[in-house]
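To begin, one chain is listed below as structure tokens, in the form predicted alone.
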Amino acid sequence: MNRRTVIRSAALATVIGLSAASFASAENPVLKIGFVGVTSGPAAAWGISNQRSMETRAAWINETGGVRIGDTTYDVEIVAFDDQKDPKRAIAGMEKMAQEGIHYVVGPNVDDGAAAVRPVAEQQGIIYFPYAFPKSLYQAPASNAVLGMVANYQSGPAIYKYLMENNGVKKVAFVAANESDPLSQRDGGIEAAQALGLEVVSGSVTYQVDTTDFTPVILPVIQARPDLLVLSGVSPANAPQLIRSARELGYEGLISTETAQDAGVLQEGAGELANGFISVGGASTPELASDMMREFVARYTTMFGEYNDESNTKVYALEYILETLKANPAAIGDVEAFKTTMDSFEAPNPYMVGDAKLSYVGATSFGQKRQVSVPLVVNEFRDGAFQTLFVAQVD
């Protein structure tokens, strides 16, 4: 055999070897799902919980062979964009998703961002799952946004009613950051409280988000002697500061919020002064959590070294997207098919025990099904951890 033949044979063997290796390690086609939300600044915990939940679940799906939709099995890739709680950056993030051909996006996490991206989503054929409360996002003629959690105007009345019946609350006061999201939540809270017959003794006090001394903010509020102090739309970074100020000024009443919080941040910032603080929690209590939910928590903790209870809710958006696509594979590239499927969609809820179902709700609040069905879990902070206060359901 001459040298040229040897080289040719060696090259052919190499090509065959590479082809075999490529075949053996061939990956599934990739299904990209976007995330546009806040992962930096005072509200970072909200978006970080979203992104980490999605990444944990995607890694788990890919590790176990991918997700089968129709005749194709896909690996799931999460494409994330930090909007820094800036509506302009949220728009840029949604435009990036459109450029990458992504039709399903989780986020944004706040009202301004969710409203700002609506034109891009509708023009580019994107279904998005915001954690924002303006009803106009979910009511006709809007149809591309799906509320990913329980809204404040759904959780607020449930919390107030519970505290009226179980703690004798009669007077309530509201404090909010001077931003559109918290102010909107405050206004909704005041309306709900008054409808239940509560006396609103203070409802106009606001603060700037960069406030470091909350004493002048809180003092006139607690002087009104409320039984319940509501921190409307409070960010995880500001909550412990407000709680600490109220307690150090001698306030002994109840404190609550309709936003989800981070137990670690509360413990670090307020310690035992935060005991009794009431907030909306994750969608699975220990009693409700399935084996799959417990495995999700374990995988999340292994990946990131910690866990945020709010991820019990945030895990759902990706699951809803994938299960709805399974129900109608045509929706992979056609969001109108996705919308049509939502009305009758139902699938087993893998994160809860019993016969719980995944389904879309919201007809009562929005006139159409534009909300994921997750339990309303209300928590009480106690000694560094959340404890379940009560569980309810939203239609």
Contents of the next structure:
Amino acid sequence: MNRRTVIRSAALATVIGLSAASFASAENPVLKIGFVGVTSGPAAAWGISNQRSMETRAAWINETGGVRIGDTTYDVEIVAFDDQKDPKRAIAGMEKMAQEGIHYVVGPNVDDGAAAVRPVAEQQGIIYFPYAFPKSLYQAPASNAVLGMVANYQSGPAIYKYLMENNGVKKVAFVAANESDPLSQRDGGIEAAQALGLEVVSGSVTYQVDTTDFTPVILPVIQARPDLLVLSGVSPANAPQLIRSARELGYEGLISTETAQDAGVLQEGAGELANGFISVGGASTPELASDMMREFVARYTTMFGEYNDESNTKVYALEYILETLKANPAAIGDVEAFKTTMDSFEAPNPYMVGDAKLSYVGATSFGQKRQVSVPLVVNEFRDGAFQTLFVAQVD
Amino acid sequence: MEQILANGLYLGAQYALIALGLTLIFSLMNVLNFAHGQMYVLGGFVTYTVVGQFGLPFIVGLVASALILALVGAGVEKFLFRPVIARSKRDESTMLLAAGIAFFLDAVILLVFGEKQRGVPKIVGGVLNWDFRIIMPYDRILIGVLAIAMIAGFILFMQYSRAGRAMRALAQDRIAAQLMGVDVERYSMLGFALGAMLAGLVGGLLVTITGINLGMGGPTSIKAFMMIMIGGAGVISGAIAGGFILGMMESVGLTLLAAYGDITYLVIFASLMIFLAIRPQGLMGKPWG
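Okay, that was the form predicted alone. Show me the form predicted in complex with its partner chain next.
Then the entire complex follows, led off by the chain already shown.
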């Protein structure tokens, strides 16, 4: 083959390739799903794992031909907006979603952002899936927010009860960052612990979110000699340091939190001192993960270089949106149809082994089904990995 | 009380080392380097990469952090601050540039190192327990001692080396130093490199204790500014005093005020406002600059 033929062949292949690509991309209409959350600054880890979970799943769907809703097959496009953990920016983000004609949005990640976007979402006909716990977002007359995870007032009592029955926990202490989310989670935790008959020996110690040395913070908490130390709403960045400081000060009791954590971060930051740390996880532990969950983790790792265990709880929201739209294609542009479908919706949970289901719950906590049903998976960290401690269902 | 003092000394040593770099840059160039915290974070991530990812000894990571941050500092001075200072006489030009560099470094760190908290294994195991009066892990003691040794080394360098004397002359009177033959551009670049290197060294040291993450830059800069406001901007001894005072205030406040909630920094900020109203130049600063 001479050089001219090679060049002609290459040019022809390029033209065909480009044509095929444009044909393929033009083949499916695009279904835009929004994400409004924090992907920069100190809390970036919360939103980045969220956004990347959505992007991983969307790329996977598109690679395998798109998602079929009614008679149409769509490619999924994730439209992301960094709200910088600022409620004003979150409102701007939700307005941008409305301008783009998006009706389904995942986020925001924190309480004040989720509360701030409510008027925009309700006026513009947007259903949003916050990772925020205030009940007022999900109780009538509010109806457009769907809690995207298990709330601390649901997981906390289950964890405390388990530890009372299995580990003889009687005295509990709480420590929280001085921010709205951790503080509200602490207050909810104290209330739940007291309702279960636990003695709260320390509940007022808080720390600045930018604290780097937790030894002075944790010292008075440890001196109260609790059986269980609860790190309310602790961020993955702070958890290893708090655990390490507590253990180095000689604390030998249990440590838990109701937020999701990353095993790699715990291992790097606290090593074996984090052994026994209890947190809320998702479906990626070997006992629970389905083949699809394992493939999700592999694809995420390929796309972004490293998996984040926080995504175990964040893999669900996009799946719920798409599966609900499949169940009622009319909801694609009509959120009222979506709300109607939520009451009876049920589909297999593809990320867990067994016969777990996707469905909407929350009637007990909120008086209406405004929460995704994800399993309450409580993990224990041990030697660099999470092990499933127990699994429960909320609502 | 012994524990509070020990915590305060440990915090003070690391804070003082952070403040030294910032005050050095300010004294030489009259530049408020808002990107100092981001340089600290970058230093931490370099050490993490060398130790945690490549599996090399901690000391190699520390040297890599020092060298890379010195290069970054020298580059920032030569290619960014020097042209801006030459073209603009307004102080806010360098402030805006420093803020821009801070945002830029934040974005670069997020892209290169990701959003996760990072850490490296403890460099020394075990915990000192003196009859439950002082409990201090050995690695903290080592880091505290290293920080104090670095502060001492820095003072000796500034006091007795030719470059140190030249930089002190620059800090005292830029024009007079120039007339005496000091190469202003060279020593400004060296000073900026040294300041950035100190930030990188602290980041590298503390990655073994506190870990490092993207969000630490801004708060670290704020604390460093507080320290030099307490001690007096542009004064080396003031930065050291400011660091130890802030560390001790934090340790005392977090222990004694714990029962009243998270009011330690509220009290520190209120005290700082009153103090600055009485002595705006700080403890060791001169009122005329």
